[in-house]
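Below sits a lone chain in structure tokens, taken as the form predicted alone.
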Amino acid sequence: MSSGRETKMRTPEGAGIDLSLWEKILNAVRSQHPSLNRLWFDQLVPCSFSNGVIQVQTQTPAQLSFCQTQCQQPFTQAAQAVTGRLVAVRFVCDNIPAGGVFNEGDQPHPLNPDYVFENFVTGPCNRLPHAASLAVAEQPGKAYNPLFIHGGVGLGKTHLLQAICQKVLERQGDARILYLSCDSFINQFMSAIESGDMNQFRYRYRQVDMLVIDDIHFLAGRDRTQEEFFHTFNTLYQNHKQIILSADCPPSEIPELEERLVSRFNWGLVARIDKPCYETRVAILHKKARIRGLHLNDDVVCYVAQKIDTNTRELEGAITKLQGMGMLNGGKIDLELAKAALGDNDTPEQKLITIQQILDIVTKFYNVRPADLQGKKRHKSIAFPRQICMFLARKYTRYSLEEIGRYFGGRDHTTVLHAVRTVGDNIKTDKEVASQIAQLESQLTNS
């Protein structure tokens, strides 16, 4: 270890932490929580150890958010096990920008430290949106305004949106960015009308450096909200402030969207993300594994890339599964384990089924849009097919309740559990529902 690194790990008062002790803590976290491990953990700097608290410096606000929300307990437990003392780990960051990324209620928007441009794998399916996003991050308000990215679930839209935010803050620390879902924008607009706070609402949305709205297709059919967004869009555009939008389809295909909004959404660049080809899937798997500090042999990567051809999110889920089963196998991940993990068997019942396949079959069967099932709508015509998706995902995939909930609009595990029980009860009491489920299961296992 270089003397420079050791000096960096000391506080001005001289209180420090033994570097070998910190390495043991890191190794303990990596072995006990493999899915949590990230390459950038090597950048974490233990800067002091006093009063039973190990203070650890992160490099970016996104790393700080990740560590505070997901790593606090694992690192504290590891520190207690290694030191044999009742200590705690506390994460800090000196590089907090004057601006930031905010969501509803002016709360800091948690960004994923993995969602940076360096970790985005490009291919024929996404080269244009990636290049456009990079250009916008380097010249917000000038390159492409607005930037409209559209594509299916799990293809990388969120990754690009967050990468832009992180790059802009890196280059311009005082930038104020609003990043939220279209559903949140609608709810805040309705609340502002009810409370008579429209002036405050308008000031908040029109005095930002960048506005990022996910799932903008939910504006469909909402005349008053479209009117307000139209004026917000115009104000930001005229002031050369960057607007970034994402959706599941291009502007011209959003139903019941005013023509003047369709026109404005097309002013900048409309870029589509498609499903990754085989070569891109191989590259994605290698990249995602490296981010987690996981080594996968080429035969394993090629096998997974052949088995899963839907989206990046499913590929990442496969890596998580491999990593977990690898720990049970003494850390060894070979082709045999990969086949077992992904259910490679000739019997239909054990065939690998993905959430995306379930979503595709259910949406076609009930004639609903994927965006509705993954959105906030609670109408019965939407809510019940969504519950069926959750039921089938729980039955035919190895995803946890939390992971299934995140896939369907960020819902928590209790919502998924309620859906599973509701559909299960309906199968027992309603012959029509039982028949529908049987048809869907037949399509899943025989497709």
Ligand code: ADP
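Switch over from the form predicted alone to the form predicted in complex with adenosine-5'-diphosphate, please.
So it's only the chain below, everything else dropped.
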């Protein structure tokens, strides 16, 4: 395409950008950052090019937030490479709803554009929580209140919570939604106490239409925050405002949670997400690949689905890995490559290791029970193997500190960080520990 009149996007000031230029930028990003690529990049509209800045319209606040946090650099680099000039790409959005989603800090819109209902695959493992989420999104405050979704790490809780928020916003742009992690709630509560700003804190939480708190099990043992949350809950509930919570276990199993909260969490619907079965894993892999504009053959998908049966996060990790290795392989992703990526031949360093494997190997090695490592015991004979699990999980998996802590007995991220450092230090100073870790690592990468 030449830079004829029709191919230029016009802005009010008349500055335009050649669409074929934009195509080139987009292609450059897609080929250089495959894991970043999203199908909806097609909906991005370059709306102006002036003073060295290419302004790009996103369609939704969630897209805007994704682009601002993850795409600024790659797009700017691509734009510079394509134009040969020192330009920058800036993302904007005209469709910011009047209400919207709030959380703490400076990020105005914490939602992930991928976490919508359209991208959620259903199966026997998640039919109930999915149906309940849809019902709540259609009739907030009426269908189930509260909605409490629980299940293990990486099974889609956050995805469903965010899908509800996005659906509600789609239907009602001025809905006031507060979506945040339990950690943020605790932190905000603490700083409100410190600064003596409790009124403002209360007002903020009690005037919303919908309160969504992810990973509510972090309230465990937080007496004062629980007390405050109890009142927030009551106020919203009495005003028929929707409350949605997620946790890694049902309400009654959250340690040190006040009885009156347990009973309230059970008032509405408690729905569990289980691990996806084989068929669901196949469907999820197809879906995830498609979202990234990637085509995977059936034999590759079936192989991955067979190989990884832990959770969806790890399935996604596998896709990222395949995509990365596919690039080195001239874009070809076949069964052979998949086997190499997931460790069916002798390329151990490229293998995907699951947190379950770590737990299995460490429990066997130290002759302890998995329940102990995932429980509360603090005796050294348990605590040390647990720290080693955390160390290995940090090194070999894609889980965050929070998630690792949660998996190993509901501990917070500072505990995990401490464990990672302690083991790291021990390896340097203690030959015995170093040798144990070496044995464990060799079992992990060769299993």
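Values in this document were obtained by computation on a predicted structure and should not be read as measured data. Whichever C-alpha set is largest while still superposing within 1.5 Å between the two forms counts as the rigid core. Positions refer to the first chain, counted from 1.
In a rigid-core overlay of the protein, residue 23 has its C-alpha displaced by under 2 Å between the two forms.
A movement of the C-alpha atom of residue 409 reaching 2 angstroms or beyond is seen between the two forms when the two forms are aligned on their rigid core. After superposing the rigid core, the Cα of residue 117 is displaced by less than 2 Å between the two forms.
Taking the core as the fixed frame between the two forms, we note the C-alpha of residue 375 moving 13.0 angstrom.
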